[in-house]
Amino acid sequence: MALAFDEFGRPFLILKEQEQKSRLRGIDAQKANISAGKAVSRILRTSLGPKGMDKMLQSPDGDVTVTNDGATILEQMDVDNQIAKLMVELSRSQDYEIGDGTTGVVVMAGSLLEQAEKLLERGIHPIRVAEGYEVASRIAVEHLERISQKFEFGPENIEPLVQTCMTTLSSKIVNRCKRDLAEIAVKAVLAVADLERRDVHLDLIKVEGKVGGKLEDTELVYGIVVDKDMSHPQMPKRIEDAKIAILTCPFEPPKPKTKHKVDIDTVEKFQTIRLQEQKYFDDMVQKCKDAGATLVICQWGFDDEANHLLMNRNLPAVRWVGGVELELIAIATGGRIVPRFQELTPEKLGKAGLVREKSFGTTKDRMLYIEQCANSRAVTIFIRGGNKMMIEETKRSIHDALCVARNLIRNNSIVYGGGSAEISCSIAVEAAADRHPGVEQYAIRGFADALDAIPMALAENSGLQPIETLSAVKSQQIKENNPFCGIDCNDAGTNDMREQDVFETLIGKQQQILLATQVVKMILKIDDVICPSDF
């Protein structure tokens, strides 16, 4: 720890309790940071690609998650190191922005750090390395734009979208029925998409899962599925042409916010209050009935009396529906959420063609389907699967597929996958390096080497010889001037990714390179790490 001295030669403290803090500076700090970043990326490296392996994560409560989604692994990893946390953030921001490629971005950042370490050892200043990376990333992103292709799709021609989603799903455990799931995801996205504005509101897609059945039973419901049943066991299980009152007030006597007491001191008062109470319940139900509702969906609970009155007046009702679901129902049925019985009018009711209750398995499990809604722009993907872990993993995979489909609707440019885009960028960056004056040249070349890490990891995970395969593909790309050659992970017998129909979105790939470069730059610029030592 550095000590400072004042003009009389006495040491004084700069940092509070400085003897209890550990401090790393200069090249040591950079190396420590780099090695932490590399350690994180090493964990994810084996999950990359269609033959990537899964990770099993055990939470503090002992729940087990099995996944190969990069963002999920990092999120649940219980990371302590600061730099490792940055990598976790990196993968999360890729997840928020793009939704897919969360593993790739971390592997990319890891290999950039690895290259940076070599450059630092040769005495190149970290800032020069960072600048070189910046230049190189710009070249790579521009090159991606050049090799990207537009592809056409429409509501009738969804095949290209399905193909892209299948590429995403092929690396997940659900790849057994990737075709079905990809179709479900694409149909769901198209149902909620606004093709003219090129906008997709993913919140309108609800993903619901229930243990049991087969993965093949997963279905897309054009409507809402709620994990609730009718409040009274004898209410009708099927309502056609339902007019739905969506309420956020309970079927109970009112509870004014002001503190008050009602004193009962005579028999008359006791009786009036009793009559009042009965009338109150009666009024509530009557108001719903008067507005013309044939189904009541309520956020709160019902009193027994109210429940029976509803049953008696033949007005089916659902209670304890969560706020988010309530909003979705309101959107789907075109109804308004009504906070008070007085405000209930026929215009505020939602409409649905069919509401039905469906039961599952040998246990008493029921769910409510609201279908054929007035506004069919809200859909539900209902997942079935062997066990809870499978369902959770399927949910994550579907989310990735949905994001990919959304990105394609926003921007219909694609690049080919299987590492072909990275190899092509690497060649372009390598070529550009030679033309660049100054020390940055080395950093740019390092960047090109780092880009090779992704196809290398793909080949390694698929059981191929990484270096041999990569050099063969690279030379083929240069010889045939064909940027679509990639690693043949599925043993399909061809290197041309156009024939294998493996592609990814352009913005996803660009984002990967930009985000990884940014984080690496940030890590490289740190030259002093001060942290309280806990020993």
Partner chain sequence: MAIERIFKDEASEEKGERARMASFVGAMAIADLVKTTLGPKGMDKILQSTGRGREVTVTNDGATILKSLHIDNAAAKVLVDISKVQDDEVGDGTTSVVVLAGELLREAEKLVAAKIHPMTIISGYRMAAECARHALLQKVVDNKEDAEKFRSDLMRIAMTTLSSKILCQDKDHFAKLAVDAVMRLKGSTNLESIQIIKKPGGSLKDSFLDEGFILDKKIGIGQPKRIENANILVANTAMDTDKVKIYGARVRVDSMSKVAQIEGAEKEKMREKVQKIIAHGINCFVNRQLIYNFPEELFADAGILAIEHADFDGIERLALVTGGEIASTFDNPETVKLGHCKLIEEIMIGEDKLIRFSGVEMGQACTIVLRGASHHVLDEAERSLHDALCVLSQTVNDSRVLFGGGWPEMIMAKEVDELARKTPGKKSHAIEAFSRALLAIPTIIADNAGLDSAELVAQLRAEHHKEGCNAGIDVISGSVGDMAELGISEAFKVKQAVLLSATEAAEMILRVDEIITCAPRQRENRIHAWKMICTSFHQGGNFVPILTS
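Whichever C-alpha set is largest while still superposing within 1.5 Å between the two forms counts as the rigid core. Residue numbers count along the first chain shown, from 1. Everything numeric in this text was worked out from a predicted model, so none of it was measured. Compared with the form predicted alone:
- Core-superposed comparison between these two forms: CA of Ala431 displaced by less than 2 Å.
- The rigid-core alignment places the CA of Val324 less than 2 Å apart between these two forms.
- The two forms, fitted on the rigid core, differ between these two forms by less than 2 Å at the CA of Glu347.
Now that the form predicted in complex with its partner chain has been shown, please provide the structure of the form predicted alone.
Below: the lone chain, stripped of partners and molecules.
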């Protein structure tokens, strides 16, 4: 370990408790880091593309997750190594920013690390490799701009958006009804999108799931679906032209905040208290009636007495509705959330054309649909499926599709999928390497080779001969000067991705390349790893 000597030749310690720390330095540290990064990307490599495999993860509590989504796989894996944690964060940032392409970005970073390892073995300094990668990533991003195409769509012509969402969903479990789900996702995004500002507020789209039924029963509700039912079984199950009072105050007599006790020594006193309570409830219900409400939605519960009174006064009510759902109901119906009964006025009520209770299957599961709202800017995607895992996975897939539709509304440039964009960038970067004198050109060539990893993984997962397929497509691209040739994963008989309608968003692809390069540069610059040893 690090020992230093003073002028009398006596050794003194620099690191405290150094015998308890393990330390890797120089090329060993880089190699250990690179192999950790490669190990993570090797796990995800098999789940890339439409024929990619799924991973099954069991959490410490015994919950089982089956998923194909890169970010979810890495979140659930309990990763211990510091470099592997960087890879987890890499896919998470791709998930936050773009929502799609979380597997590809890790595979890309892994193959960049693999190429870097070869260059380091030749004795090239890691900083030069990192600089070469930086130059190459800029070339690749500019090249993507050049081969991208603008996509025109409008509220009437949603086909382009649906096609792009179908590409995203084709690599998930739900690909047998990807057409329906893609249409649902696009309609949901367009319902809440602000096309002038090119902005989409995804929080207004609520994704709700219920076990039972089949995947094809998934529907888009222009309104809100709440997993609650009416508080009293005899209340009406269907209310038309509802005026909704949205309350966050409990339906019960006020309790003093301090500790208190009430001494009752005669029957009369008890009667008085009971009448007082009853009057209190009466006033509450009357205030709701006076404001003109025909439905009360309350965040808290209410006593049986209040429930009974509401029933008698013909005022249907729903209790225990969560805060987020209340906000969405308020946005959808144009109502205001009222914190005190005294503040309830007719203009604070929300309006909905139809509120109905719907029951599912043979169980007593009921849900409340609030439809035909005053402001249709809040929608619900209601997912059905055979089991809980299926519904969770469908939710993740729908989330990816929603993000892709949002990205297309923000920036309507697309590149073609199936690895065609990567192969095209690889050719462009390879050609640019000759223009750079010095050691960097090795790194730029390494970057070009690393870009081939994604089409290679696609071919491998589809059961094709990886190297043969890749070189055939690459030579076809160079010969025909056609950047739209990719790997034919679905055996459609053509390599042209325009005919197969396989699209990806341009910003998603650019983000993948930039994020992967940044993480790899960061890993390459680490040359000393000091960590507490295990024993």
